[in-house]
Amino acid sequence: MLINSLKLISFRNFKTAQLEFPDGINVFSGENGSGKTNLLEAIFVLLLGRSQRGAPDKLLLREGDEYYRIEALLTADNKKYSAAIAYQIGGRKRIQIEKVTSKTSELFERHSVVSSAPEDIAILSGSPSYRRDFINLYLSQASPRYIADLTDYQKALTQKNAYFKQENNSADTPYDDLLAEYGASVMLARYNFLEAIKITAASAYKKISKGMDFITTYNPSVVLPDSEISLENIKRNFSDKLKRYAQRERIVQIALVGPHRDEIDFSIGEFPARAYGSQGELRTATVALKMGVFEYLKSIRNDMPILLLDEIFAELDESRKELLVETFGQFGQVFLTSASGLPESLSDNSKRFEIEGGKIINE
């Protein structure tokens, strides 16, 4: 998949902007605050209908404006097509593919994109919700079934928590069967996803860090079966734990069992990443993790995802920068930002866009 051109209107600090991109590496250069990251965000919003930074649409508007619009010409399977997304204050977000109104789910079906940014350190060092959001975002690009199961699970979870607030909450909750059914599917998908990406992530980290181990471990709310990890076995363990926790849940009036309480453990060398990892190690680990996601999506979708890299060279020494650059050849179209100088090996093999104050001043 390729993005051939991009047009912005009133997005973040851009009044208007129009860019054309080649295949390969595209670099947005400029000082901090110039708008480099906003361009990456615009690409992500266009492809998946949401910000990779979790920003609501009203914050994506240029100050003082009432709407934004992003348009692009893309190529997939050797066919070109147009896509656009727009939002107006007080209205709903509108998505169009080939000028036909479309749903967000259609964006996930058509597009795949992987983003790596400084704030991704929170995946390793922040609260468990960051790690669950990470899984949900990228697994949803690989599996429409996962999106459906996760949506149904969250609906049942909301209903169960509301049920606990009612006066008759001394009775058995009527939602546990649904939670076990959808939750088991979510957990099995998460297990398979993490099993698939952890090997590539570990290999990438070892290469960039010159030999250190990076270990990813799924630590679900419901213990996985000791024998065969199948949907039925997970569902049985899920139901058993729901029964054991039934009284405790009624006392605290909130659901305590299920994938909404899943955790992922990351280790660098022999130590937990969140407690012992340096800033450089955490940055390297998050980039390696996204490389694992990239390979997973490429394999599942049989196509190259778009890769967005925001200041990935920050806090890396020169040798790690060069080792990281060596991996770029295995990717398709790459968009990256840099406020400082690029590694020499990258400067000669990329298209440069100079950004200043929300304007493209040179390309």
Ligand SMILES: Nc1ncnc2c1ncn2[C@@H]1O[C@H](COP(=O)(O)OP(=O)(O)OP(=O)(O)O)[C@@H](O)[C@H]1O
Second form
Amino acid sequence: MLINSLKLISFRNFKTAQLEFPDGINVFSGENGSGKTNLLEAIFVLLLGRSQRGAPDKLLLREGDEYYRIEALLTADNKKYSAAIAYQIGGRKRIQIEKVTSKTSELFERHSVVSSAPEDIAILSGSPSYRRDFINLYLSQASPRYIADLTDYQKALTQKNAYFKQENNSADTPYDDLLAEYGASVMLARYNFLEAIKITAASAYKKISKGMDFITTYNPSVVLPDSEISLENIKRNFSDKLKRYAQRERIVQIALVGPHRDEIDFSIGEFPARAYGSQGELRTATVALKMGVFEYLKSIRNDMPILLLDEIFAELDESRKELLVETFGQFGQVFLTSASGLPESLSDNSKRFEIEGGKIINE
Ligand SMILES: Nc1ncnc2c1ncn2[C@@H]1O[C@H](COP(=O)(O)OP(=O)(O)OP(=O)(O)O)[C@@H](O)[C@H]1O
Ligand SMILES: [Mg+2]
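For the form predicted together with the named molecule instead of the form predicted alone, what are the coordinates?
Everything in the complex follows now, all chains and molecules, and the chain you saw is the first one.
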């Protein structure tokens, strides 16, 4: 897919902006605080209806203004269409595709976007919830079924936790069958997702680092079956563990078993990334991981996702920068930011936008 043009009204520090994008590499450059990351965020919000930074709409709205609006012309399957997102103080966000009011689910059906930003280092070094959020964001773009299963799982989980808080509850919670049912689907999807991305991520890491290993391992709350990793077998393990933990859960009054407790282990070279990775290694690994996601979404959706790369060259040595640039040829439309210079090889074949104080001053 392709974003042909973007128009912003009162989004973050942009009063108004109008940008035309070619296919290939688009670069936003400018000083710190000029609005480069805000532009990537506007693209993400337009495509999926939410901020990749998890920011609420009132923060996206330009300080002092009443409403924001993002509009774009896009191309998918050789067809052009318009999309718009608008939010007004006190109101709800409105999505329009071809001027018809639409739901977020339609955005997820039509669009896919892979984003890499400095704060993504938390996927490797932060708490487990960052890793689960990472899986959820990208699996949701691959499978509407995953969104449904995860939503049903979370609903049952909330009910189970509320049940523990009630007095005089009986021995078995009535929610464990539902948790095992939806939870097993969530786990199987996560397993398949990580199996698919870990190979590309490892080969990207190896290339950029000139030979180092980057290993991704799914470490779910319920141990995966030894034999065939099927829905039925996962569900059986899940139910068994729920039974073993029933007593403990009742004492601590919280659900201890299931994908809400899943982990992913990453290692770089021989060591766990979380405890041992250097800044540059962790940065490289987050980018490599996103390359794995890119290839996965591309194959599932049969189309290239939009790629948003925020300051991906920071903290990388010259060799890693150049090797990273070499991988760019494989991508479709790319948007990247840089506050400092870019690797030389990028300068020739990209369109540059100079940003200053919430304005595009030069194209
Ligand atoms: N809702 C808002 N209204 C007005 N200004 C905002 C709003 N939200 C953020 N800003 C301002 O936008 C500015 C630019 O932010 P942005 O993160 O895009 O900068 P950047 O160009 O990516 O900088 P850096 O190089 O440091 O990453 C910040 O100075 C911030 O204060
Ligand atoms: Mg920035």
